[in-house]
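Only one chain is given next, in structure tokens, and it is the form predicted on its own.
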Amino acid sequence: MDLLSVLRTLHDVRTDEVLLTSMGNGREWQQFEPHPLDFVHVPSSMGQTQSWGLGIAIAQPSRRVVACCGDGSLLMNLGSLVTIANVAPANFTLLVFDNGVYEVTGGQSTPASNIDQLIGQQIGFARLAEECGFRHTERITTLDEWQRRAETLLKSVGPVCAVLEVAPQTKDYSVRSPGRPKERVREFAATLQESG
């Protein structure tokens, strides 16, 4: 699947959820009309966004939180799956964009994709999340399937982990920050407090 098409579907079905993006998906998310409950977790977000999303889900249990990360970012913090499942926030969805590479650092293959080449079997991030104790997990490989499932996955009782198989970006893959990190964090926190 094309990442931008996947994100466009997410943008179309999203309502009032807190939505955290990072790295490559954060770069592409910035092409859409911003929402007050969006936060592009850039710079320095590899491996952190799902844990940050968990903190928001705990602090605001009446609000749905959607954390978006890449497979490379998830590999940097696999322990977060156990932590999320242990807390078991009903209001939490993790979307993992799996392209098999560390895209923003130059497209190097991840260890998970190397295992696929060695033994002919992919690391199943959805299966890992299920084994850790996520309430609902699934892997999605086609845009049609994602378009059918997206809204449900944002509304299902969590924790939910959906792994979306996407193609890596081959041009202009660097991360783009929306600027002023400290100010953006303060503004985002104020929005959460005001609307929570």
Contents of the next structure:
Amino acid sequence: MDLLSVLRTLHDVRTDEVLLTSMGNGREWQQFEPHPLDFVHVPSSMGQTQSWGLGIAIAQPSRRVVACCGDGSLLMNLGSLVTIANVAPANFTLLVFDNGVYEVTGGQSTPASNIDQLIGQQIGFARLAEECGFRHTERITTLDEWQRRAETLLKSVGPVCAVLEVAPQTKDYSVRSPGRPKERVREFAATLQESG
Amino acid sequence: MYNADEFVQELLTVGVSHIVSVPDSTLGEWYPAMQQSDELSLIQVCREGEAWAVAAGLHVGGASPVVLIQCTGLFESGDALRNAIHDYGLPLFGIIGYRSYLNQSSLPGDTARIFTEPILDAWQLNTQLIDTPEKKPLLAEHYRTCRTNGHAGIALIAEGRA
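Alt. form predicted together with the partner chain, vs. the form predicted on its own above:
Once more the chain from above appears, this time first in line as the rest of the complex follows.
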């Protein structure tokens, strides 16, 4: 799937969910009209966006929180799947954009995709999430399927993990700054807490 | 240094809502008291970097978390705390167990003590060392000062064993 098309579908079905993006998905998300409950986690500590999302989901149980990360980011914080499943937030959806590479650094393959090439065994992040105890997991490989499932995955009782197979971007792949982080997080926190 | 009930009471007194933690042999002894408290939520994470990130989300969402980890976990978690505290300016508070500080013969050759305070300095964290029973009230005092000033802070709690 094309990353931008996947994100456009997410943008179309999203209503009042808190939505965190990072790295490549954060770069592309900035092409859409911003929403007050968007938080582009750039600059980030790689692999921590889903953990920020978990904290928000715990603090704001009446809101749906959707955290987006890449497969490289998930590999960097694989234990977060266990942490999330242990907390078991019903209001949490994790979307993993799996392109098999570290896209923003130029497309180097991840250790997980190296395993796929070496022994022909794909690391199943959705299966991993299921084994960890996520309530609902899916791997989605076509845009049609994603368009059919997206709304449900944002509404189902969590924790939900959907792994979306996307093609790596080979042009304009760098991280894009959404602006000054301290000011943005203050504004985001105020929005969350005022209307939460 | 602290017994479990005393530690929990300190956190309740200052208004902590969530403890995000990886245990060590001292901090872990406080877990049952934290888990029994109706007013505190203990969130266990798998690695210390996660602790700062979960605490960041909690803070942004309006909660009052503390991170409770050993100094070795502080070493592991540097980039996550840098991002939350320095990039985003979040006034997170950490309670760090200072491994073997009170009994340095318990782990011969362990270098945790050599690096703990220089690393806290390097991360520009406002740190209060609590290494005697007389200093125990400084935990609440330091937490309140950091909250009032909107700064991140660390209480570094001396431990007697590994």
